[in-house]
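Just the one chain here, the form predicted alone, laid out as structure tokens.
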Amino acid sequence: MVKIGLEIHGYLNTIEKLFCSCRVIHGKKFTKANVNICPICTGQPGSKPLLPNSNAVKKAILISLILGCRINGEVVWQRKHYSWPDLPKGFQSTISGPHATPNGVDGKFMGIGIRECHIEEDPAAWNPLTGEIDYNRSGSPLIEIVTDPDFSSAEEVVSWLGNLFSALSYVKAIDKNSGLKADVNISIPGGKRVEIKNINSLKKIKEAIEIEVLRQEKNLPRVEETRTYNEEKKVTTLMRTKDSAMDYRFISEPDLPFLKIPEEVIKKMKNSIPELPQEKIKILIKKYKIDKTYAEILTKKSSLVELFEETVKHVKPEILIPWITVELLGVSNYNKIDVDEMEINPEHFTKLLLAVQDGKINELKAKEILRKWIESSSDPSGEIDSGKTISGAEIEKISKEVLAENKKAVEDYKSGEKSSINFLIGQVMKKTNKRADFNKTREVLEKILGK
């Protein structure tokens, strides 16, 4: 049976980074290389770090507690060396290696061990095509989180990965705008592990498991190996043979302190921690009699489930439901924007959706006013009074005036093009700015089409 571990690399949600105060800023918002340092993170002679971050080592024990691991309350940091020209002081600050002690241990998410949870530093970005190097993410605070090699299939790690970073981001830990980056360890009966380093995307882990399994059951590994994935190739490639933690000459930190976390601020953090997604499943059927594919949309985004419980205080989830899991999320994809940074008021939803539960807008016009919410809600209360929906005898009378308009449409719905009714509808809607009732319209302007 094919046995597949992960290490798992996040940025932690922090302001600075994790030794100086430089801020933390990744993705696309530097539009600039190395604007964003100083002596520390450069690893200038002499430059020595300040105190740890304390909200990125909270950030790393509130992620081992949410992955069942048990805390460790004094850590000393590790010197670990390699010479790479992201790397400007010749080593990485980490609390990792053969005779550390990380910040949690021994855990369980999901059915999968978690062996360790431990904080380290970013190194920069080293482009080797050009030789350049951007320091703007060296000293970044990162998570690493390593996994027991409980996976047997490239689908099983994929969904694993997916609730977990759901579970992340409902306490905000780590930094949703940086991605994901995971290594991943690999290894079939008889032959030896092979890691494949760096993939950065949910899709491109799938594609490299597949892959790999195939080429090892072709050419079953007799070393350990390092290697790469491909993606347009579609091929893992050799990188080197693996490292060995010798190779990293691990030494205590003697410029940093042990690092001594308190049994009740262990204790504190661990009764903050909100009702994590399959928590709040098994709460949102239960209480709402609610279908559980639902629930599973509402609970993949801490955002989306928050404005379904504000908002159902006041309007019905059978009306509430779809126009979270089917009109807000298609706002958000239509956009190309995470609904997480759609600013969305429960009081403004709410008042948009009480106008459709109530009768005073149709859900066209509803529509309409949410299509406008790209980053933010507004109060809908001055669009849903102009948007009242109209009496059956303006729609009646609109009805006549778009029949008398349009002939040739008549002319066709009479001879038997039963869609060209439709079209007469739509045009109905366009003289009633959407306020006309859709499926009204349908009956009076059939009701008139048939004297």
Second form
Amino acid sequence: MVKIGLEIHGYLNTIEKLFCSCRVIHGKKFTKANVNICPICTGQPGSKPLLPNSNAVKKAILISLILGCRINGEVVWQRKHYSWPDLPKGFQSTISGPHATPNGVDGKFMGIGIRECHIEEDPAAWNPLTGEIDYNRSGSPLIEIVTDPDFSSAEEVVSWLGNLFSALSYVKAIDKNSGLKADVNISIPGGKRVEIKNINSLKKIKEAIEIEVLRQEKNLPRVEETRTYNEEKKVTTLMRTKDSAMDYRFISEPDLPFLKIPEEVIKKMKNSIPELPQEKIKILIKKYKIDKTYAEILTKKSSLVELFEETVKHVKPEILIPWITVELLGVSNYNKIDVDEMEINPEHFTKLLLAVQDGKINELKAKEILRKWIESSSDPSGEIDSGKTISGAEIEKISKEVLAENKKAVEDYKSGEKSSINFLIGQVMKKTNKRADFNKTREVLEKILGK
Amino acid sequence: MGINITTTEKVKKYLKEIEKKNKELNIFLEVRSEKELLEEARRVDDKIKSGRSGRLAGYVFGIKPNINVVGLHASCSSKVLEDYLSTYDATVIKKIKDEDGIIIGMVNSDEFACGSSGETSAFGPVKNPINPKLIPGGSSSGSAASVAARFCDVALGSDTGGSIRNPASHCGVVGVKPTYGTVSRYGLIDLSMSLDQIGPLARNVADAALVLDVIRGKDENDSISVDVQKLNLNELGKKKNFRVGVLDLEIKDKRIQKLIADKLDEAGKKYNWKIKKVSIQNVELAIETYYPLVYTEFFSATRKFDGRRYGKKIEEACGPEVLRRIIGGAEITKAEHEGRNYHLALRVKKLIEEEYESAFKDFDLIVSPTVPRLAHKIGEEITVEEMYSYDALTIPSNLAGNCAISVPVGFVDGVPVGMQIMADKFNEQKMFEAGAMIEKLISEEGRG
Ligand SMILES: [Zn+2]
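Moving on from the form predicted alone, please list the structure of the form predicted in complex with its partner chain.
Following is the full complex, with the preceding chain placed first.
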């Protein structure tokens, strides 16, 4: 059987960097190069680290707790030395290596053993083609999660990673915008362990594993080696063998004091962890009697489940569920914005859906309001008032006008082409500025036209 | 000092002295422009006149070139960083500027503070102003020499194993190694992070105390730094009873040992000090403990000088002493050694620290010569072991993390000799009080 283990790197969700007060904002999409920098994160001679960002340390412990790890309250920073253009200090600050006690050890998450979790800092971004270095991300806090080699297929890895990220997004510990990076180690029976470095998407991880397993089956690895995945050529290529492995010359960081996180703080954090997706699914099904499929969709994102639980206090679940799983997610998909990033105020959402539930406005009008809530929601009261549905008598009056103006459609309908009623409904909607109730309009039109 | 003479006049006088003698003594590597300095001095004089001046108004500073001063070269006296212009001020520099001190320029030193004689600078050795044939000591060679040569009032140096006290002793000036963690190291280019401290060198104890009082204190940019109380400078020079331990250690040069013993004896009689011998068992391990720490931490600290960002690759551009330490550090930190030497050294450091702490339960001060040897002639060949032995009596204070001052007490063979007065951690007040009393004793003898 194939044995696969992972080393996963994710950005901890913090405002500031690990050892300086620079903002954690990087990537071409968000900012220009070399704006969020200072003497510390650019490693100027004589600069020293500030005390580590306590939010980063807390989040690393939170993640370790979620992954069922035993927590080491003692935080002893290490210097991991290597020479690379992206590393301004000539070493990386980390809580790993032979003299470190990682933040968390010996965990288990969804059947996979967790060897350790630790924080480390991100290097800068180096462009080998231009030689340019962007220090915006230098010193950002990363979490590294090391699993046991408990996976046996690419599918298993990908589905587990999906669950991992949804669990971590639940406690807002990971910044998903910045993506993930993973090193994957693979061995097949009788062969040595091979590590593939730095793969940065689920899709590539899956491909790389499948390709590497095939390669190893054809050519059993005799020595441990490190490889890299070439996405274009769909091959893995050799970086180095174990013999030429790097010596990082770890030493404990002399510029930082020993820090100890009190037992009570860890206990408190443990108690504050919300139910994670797998537990939440069961709770939703039991408490609100909803379908498993919907429960799964709702629990994929912490923002969705939070919105659901708030709104369901006032709105019936059968009305609420499609409005979240179809309409809201539709808006999110259409605008290519993560629903966690859309700030939907449950109060606004409740007001909107109550207006639908009570027939104050029709669904079309409600959807029109919802579609404007791309980045954040706003109080819909005004729009609800001006968009109130009109009376049956008024619908009847306008329907008659529409029928008179659209003789062709009426003839079509009468000659059996029933779908032309949709056109007529559309015309009524247009005339009433979408304030007519959809079902009511259909009813009125059918009555006038005669079944 | 500073009385009846304006800052402007003083800066002019110092610039003239530097102009006249710097070529020979090789003390300053970089002096700021006269125009800029005089403008700054005039501003300070205006402040003094209007009574709004800071505590260091009228003081002119020389700065060791491993301390960042924005716009000046923190070259570390090395070819590696000869073009490195500081982009920011070290915390100590900020504090000096805030209190109206004037920085006249950057002085010479041993390369990357690696040396005990002032000879390892890539820009040539500093000469001892007392006798230009002799070494000034190191590594803060230029700092001590600048004060002794009257090129400035005070200087900042850094002390990792004696680098302030050793040249202070050889040049006949006062030098202070503060308690580890009391002065921010933010902006100090590292030698050995567990040991480095910035401190003042001055022509008298009071000036050194004033400068230290300004520069010390907690700084969030140095996570190791701690807060301290203000010094009471009015107490300096007053008569105090102290329990003094004399370090029980035979040194080779009996003339030095005798000079220190005689002066301490006189002080004991004059001030009614209780003087007893004190032996520190582990003091003999000091040098063996010190070098693994320095090599390891220096190796780590210099990884950033890889030629990609700041000038040249250190291994290619440095001198032999710097290279020796880097190679030593690379060896010690090899994975196969599992960190044994470094961690063993850290453990012995802890032992020495504890031994001193317990000694200071019985004594207020521990006194010894600052340096067990006289300054040698510049260029004279001495072995690495002999060179390292210069620091045998100063290193223990760095390992123990406590404070120590070197105060000039006379000459042997025409070469200045300093007395080292060590006090427990955070007891700078006692250290300065005793230092001022010794200083008074010597100056009264001089007059008498
Ligand atoms: Zn920064």
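What you see is a predicted model, and the numbers here were worked out from it, not measured in a lab. What we label the rigid core is the largest C-alpha set whose atoms superpose within 1.5 Å from one form to the other. Numbering follows the first chain given and starts at 1.
Superposed on the core, the two forms differ at Val312: its CA moves 2 Å or more between the two forms. Ile186 is not among the residues whose C-alpha shifts by 2 Å or more between the two forms once the rigid core is aligned; its shift stays under 2 Å. Residue displacement note: Gly426 has its CA displaced by at least 2 Å between the two forms (rigid core superposed).
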